[in-house]
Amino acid sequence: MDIIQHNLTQDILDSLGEGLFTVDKDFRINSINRAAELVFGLKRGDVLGDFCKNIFKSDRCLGDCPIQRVLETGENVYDLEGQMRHTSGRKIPVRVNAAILKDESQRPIGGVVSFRDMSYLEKYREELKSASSFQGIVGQHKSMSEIFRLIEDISESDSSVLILGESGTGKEMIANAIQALSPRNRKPYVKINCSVFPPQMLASELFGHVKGAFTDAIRERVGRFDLANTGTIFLDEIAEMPLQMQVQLLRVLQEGTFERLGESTTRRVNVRVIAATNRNIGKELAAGNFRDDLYYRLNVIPIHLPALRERRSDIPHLVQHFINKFSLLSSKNIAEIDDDAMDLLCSYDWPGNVRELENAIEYSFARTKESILRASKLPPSIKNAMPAQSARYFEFETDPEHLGQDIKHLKTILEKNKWNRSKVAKELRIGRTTLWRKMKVLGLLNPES
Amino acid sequence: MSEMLGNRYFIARQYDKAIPQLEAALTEDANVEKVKKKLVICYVQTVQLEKALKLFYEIIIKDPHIIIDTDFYHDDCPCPEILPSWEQKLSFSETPNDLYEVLGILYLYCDYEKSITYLKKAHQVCDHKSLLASILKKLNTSISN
């Protein structure tokens, strides 16, 4: 390769985001570019002609090494996970990719490496175990301590856990750190959404079939109940399962037996079953959509999740996890919001619930350019839901009766302070727009404001 | 996919599956001393002494100095890491002949003198005694010059 062929190969990897080095046939490294310099602490002459594994001391070096897993495979690795060591002896978690590079005879050469620091996701992990979460879920009202307490207790068991709870609340979550704390963490953990599937597809999901049970069934299929043995399924949106499966999921419950589709050979399996429903398993009982025996077989431990509005004290403890999230994974170096924006959160209704905040907070983050976010970067639903949705967050207007004595007391206040609503606030220690709203709710809202 | 997948494997040492990797390579290329030079050591170290013997010979009689050049952290030579253990099982062992061979064999990637002494003791009890002699004859006149 000629000199300016050599300085543009150069500038090229240099200009990558991605850290990146090749090897000759010896392991030796013949080029490095600058992100795998910057990540690393290296200076490249000090790096050319010597052994990767001299230089990255992966945890993969005397093992797993990518590229000796193209050359037994044939086949390019892509995100593979693992650690290497910066030159401090920090080990840095990177995903790697690696491809062979080979001459005109097809004879290999050299490999290249390419590789992603993940930090930003280690710090994301040690975010996620922080004081006030429990298994990533973050919570601190009472109903979720007792909820965590419960998943605590019931860690050793093997009962079927049935979670009810709203649309957005973080069913599958506490659905993980059941799974997370229980014996069989090691074991298959098995999750499907009962409503995805029509009810034809949803038994061969969860049994599984054999060649020609039905038209499409071109080849034999295991299912899900199979992949699981031994381990934890779970079952989401269980209220929409139809009848006809329920009685089949019911025997799975007593016996742990099945068959597949079209076939007669009973199966035994050792499940252990977690199921979640966002409907009132009540009406549906009612209604006879949902059978008796099932809903006793899978009710053994029952976990109501409270709504979002339910636990608004939560409610800025999960904005700013959520902040401390997007700011790792979108790399805009916002960590706060100001007072009005956390008032508007924390007064809004949330039908979504937690689900809902959280794609409210990367909505604000994508249309964020300073360091804080503001109540104007926040969604259009959240901003226009004031005051009528948010009315029920003021203490005093769920209580009318107590309303005379609101409106006097605020305006005592106000004329002391000569209707100087920053004032006000402060001496309230509440957010100006907060203020405005209760100003407006209780009518104290002057004419020339 | 023979010779880079050797040097992998040799890297990581694992020598029983290097052998193969890089005995096919020397079918591609016979002359190929690099290659030679680590076989020598994963046949020790899967003591499989005939082979390793012979595979010596060849390489000392072309040129001693393929081996004795060895630089240990450059070539990435496994012989400091591999050498003591060899040498522990001198004290263990009634019989030390093959074991003067191992030594004089690794010894000469990395100590030239101490190669001698063994391969020395070696000739006086080993089985090859001829190919022995022809080694420590060839070593003795390509030093001296």
Contents of the next structure:
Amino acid sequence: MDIIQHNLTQDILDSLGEGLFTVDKDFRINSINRAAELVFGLKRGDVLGDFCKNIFKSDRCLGDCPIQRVLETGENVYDLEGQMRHTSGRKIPVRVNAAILKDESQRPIGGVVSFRDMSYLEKYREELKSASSFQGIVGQHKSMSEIFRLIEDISESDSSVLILGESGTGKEMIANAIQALSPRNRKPYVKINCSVFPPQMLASELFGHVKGAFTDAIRERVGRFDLANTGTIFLDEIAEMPLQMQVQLLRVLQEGTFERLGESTTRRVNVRVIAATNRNIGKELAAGNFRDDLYYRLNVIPIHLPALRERRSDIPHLVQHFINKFSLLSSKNIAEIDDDAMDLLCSYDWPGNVRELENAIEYSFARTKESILRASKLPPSIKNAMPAQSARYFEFETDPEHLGQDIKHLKTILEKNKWNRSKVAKELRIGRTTLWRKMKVLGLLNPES
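Now the other one: the form predicted alone, given that the block above is the form predicted together with its partner chain.
Since only the chain itself is given, any partners or molecules it might have are not part of what comes next.
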């Protein structure tokens, strides 16, 4: 009966599309499914009984093991990004879920890890990046062009950066661009959201702890600053960091030193810090929620990201960018959006900024069965919203220099393609409707059309 039950369990695991393996309390693999074998080029008999770190060689094995995390915290891990190695040595991007396995008495006996191979995303990321304005960031408005120039200017710098902007404006993408262009771009790049951890857990995440440092510290843990040594750390939602933690962070910025929780040994790190917040930092300083000295240490290079409603001329470009993205991710052949839908998107105020716009296009994609996105398929919150009085598709008249450059650029492409809008739209990677609208605003409609 046990053999039958074992075979049935294995058949169930092998039927799953996600890769999956289980380990005992010593982190030895005791089961693995067919999907995991296929993704990593493994054979079940060669890995059973071996340590998982020896097989998968994940970038998280040394300091942020998902199984160790769930054993320490008792909380499951969801959608943790990382990389695991194929038997050929190739790194495979994955998103990992992890949970504790317990016996009949509810005592931990090991863990289960499931993962999704995210390699397919690399294709669309590269295609979208090549069509975008700057390091995968879409933005042609003057305010965004100035930010792009600033990032290029500071590319050789190791100074701290503070990115300010409303939620959904793309602060993490700006941090990624800064890191990608820096001399540390081949060094570790570690990210942490300071708002999702309670104070003691945040201290452990940032600086690490030794065994016994607190009740649930059953193993030594390497902190994010250790993991980021010689590289870059991105501290998102920095304004939500507790005041005591701010003192510790200030010390790292000033001296490059810290201690793990429960340890008196001083450790030294060389880390570039990029921080971000969606809060009004002036109000946080005035209220005493954020230290002045830490603010000045972080704010060496400030970057303020404008809200989407402040750069409405970018909305058509972003819309087409997301149409391209979801066309690649889905099997739907959707290339453009109709005028009524674009009118609604351009007149909406976007309190959730670019993230809300992306969600709106994804929603419309899910509902669309034809080859064009229509207004009827937009989310109700957008269809029912009052139009913003300041809405206009293109704001070139506020920037004459930019207007002249844009006219010259578009006219060159039109003439090269003998004013064939289909060819021009394809070269610019925008829809024909968006192209026609832009030609109309810029006064470039062919007199014969």
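Numbering follows the first chain given and starts at 1. In this text the structure is predicted, and so the values were computed from the model without any measurement. By rigid core we mean the largest C-alpha set that fits within 1.5 Å across both forms.
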query	finding
Core-aligned C-alpha movement of Gly288 between these two forms, 2 Å or more	no
